[in-house]
Amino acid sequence: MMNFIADLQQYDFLQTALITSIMVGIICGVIGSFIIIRGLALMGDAISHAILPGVAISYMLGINYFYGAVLFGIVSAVGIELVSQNSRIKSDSAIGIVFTAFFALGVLLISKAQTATDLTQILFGSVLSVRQSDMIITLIISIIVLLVVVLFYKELLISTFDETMAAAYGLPTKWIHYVIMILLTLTTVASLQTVGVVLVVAMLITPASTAYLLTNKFSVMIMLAAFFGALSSVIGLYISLEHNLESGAVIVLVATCLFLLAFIFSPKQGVLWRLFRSKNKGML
């Protein structure tokens, strides 16, 4: 641990990696909380894969991957909604159709791109290669995401738990849904350098699921999810440096370990305590 702290003080790239990882962990936890309550975990997976052609095209054009990724993420989200709302196809099937098509297009573009190494980093993440510009983009995205959640928390909360009631109150539920999709896309783009396209869905879902097992209050769940996301990033980065492992994969595995602890030991939802209570009931 002391070596890790000393390296942090000495190397600027490590400071950049740590700060970026923490920001990604926080916003993934926040947006992930809305995603799992709304039952949109598959949508998170879809967008994370659908942005791949945008990333590839950005590299081929020599521009920042942020622009292409956001564009294709939004287009995929809109495309999924158009298919599901204007046909007999259900949303899960629409998600499968759109994201596999976009992902297949991304694979083809990768084979044509000249920057295969960079694209591999986007697929699997490379937090230690995060540049100052990437950190600034992540900071801007984090501010946007957190600001929207804070300013429109009541509207997001009502539409998340009861869309019918939200519509009865006159809230534009369809636009709220699209806002969440845009925030999800931005969060996914911000996560590319740390955990990559393949693992980003884990950071969206796992910390929020861990928090979900520990509280029944949504505001507390959001804060816990953000904490677990940030904690996973810090511990994962430390372990990956100590043992020369892939940072993105280790961060996800740390988040999974935290989930397993909550799954087993959660006071209300944990398997161990439920087993203990059931035994006590059987003895009475």
Second form
Amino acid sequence: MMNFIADLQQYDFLQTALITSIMVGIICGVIGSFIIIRGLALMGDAISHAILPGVAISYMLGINYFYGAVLFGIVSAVGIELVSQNSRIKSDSAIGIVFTAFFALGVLLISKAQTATDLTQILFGSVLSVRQSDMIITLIISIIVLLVVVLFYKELLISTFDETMAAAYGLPTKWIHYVIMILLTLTTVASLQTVGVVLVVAMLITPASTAYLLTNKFSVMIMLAAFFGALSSVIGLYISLEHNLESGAVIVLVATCLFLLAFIFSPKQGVLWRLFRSKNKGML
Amino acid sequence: MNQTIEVSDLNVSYYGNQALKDVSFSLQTGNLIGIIGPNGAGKSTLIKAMLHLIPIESGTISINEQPVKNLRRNIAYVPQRSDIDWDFPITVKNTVLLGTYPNIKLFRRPTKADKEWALYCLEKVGMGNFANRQIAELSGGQQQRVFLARALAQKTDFLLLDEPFVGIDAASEEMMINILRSLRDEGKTVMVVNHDLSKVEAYFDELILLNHTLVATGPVHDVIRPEIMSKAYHTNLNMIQQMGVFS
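The form predicted on its own done, now the form predicted together with its partner chain:
Full assembly next; the chain just shown is listed first.
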């Protein structure tokens, strides 16, 4: 532990890695809360995969991969919406069709791009190679995401809980959906560095699900999810450095451990208390 | 000025199936209006179309000569219970508080007065003691009363309720219809989709009888006449009598 703190003070790249992964943990928790309640977990997975061609094209053009990734994320979200609303194809199938197509295209383009960054790094993240400029982009993304959620919390809450009432009194629910998709894309792009394409969905879903088991208030759920996301990042990064393990994978497993604790011990939803209560009922 | 709800030549289709065909009616405001008809007759479709929640092929809907789109914040809508995600992390009192949101400006939060108003509405439906419960912990009737409280919190002149009496206990139903009556007595207009024909006579002032097209509309006693009802339900009079209409 002391080593970790001493290293942190000594090495800039460690500080950058830590700060970036904390920010990523926070915004993943916040956006993840909306995603799991709206039943869009698969959408998070889809967007993270669909941005791959954008990353490749950015490398080819020599620009920051952020621009291409965001563009492709939004294009895929719109594409999924178009397919599912204009045909009898159900939305989970539409998601499957669109994201695998983009991902396949991305795999081909990445191998053509022939950059120093290989596919593995994008697929699984590499938090220790996060540059200062990436950290600043992550900071900007985090500010945008948090600002939108705080400013429009009322509208986001009501359209997430009861979209029909929101539409009935005149909220533009379709646009709100697209705003959430854009925030999801931004969050996913920021998470690429720490956990990579394949595991982003875990950071979106797992801390938010942990929080979901612990509270009956949506605002509290968002804050808890942000906390669990950040905590997973810090503990995960620490363990991965101490034992020289893949950081993305360790961060995800720490998040999973937190989820399991809530799953078993949550006062209202935990399986332990349920078992206990049903046993007591049996004795009466 | 003429205080009416005017629907003219309303046509709505779902995936090529015509749900509502050339529906036109004109009803006085300030009444308790029942929307009845067989299953799949387009009852819910009618109120959703009236709120522009679903696309309309053709037709116009206006209240007091104003297009309904301009009046949205003056209409409260209570969805069917099956449309709600009851596992959503929200308490009873915060659910009712949502009713104040349409009247709160962008970037603003509910004030203390809004919260007190929401609690008052909750008391009105007899659910004050359940304020801090999560909404899934309630019975069906209690859930429906909470959503009525949310509609009350909206302080609107028009209330549209979609099948509010389905699967709820008799005490909740009694309490809700009494609240709807007192709203009517205050001059508000209440429209209720209902498919239990046995209570129609006792509950409503006016009826809209639908079966894709408008079969009849007007005061209750003019609508629930055997020859009209059998036309809507495509069945003989005995069946309708068994449903309890002419008790």
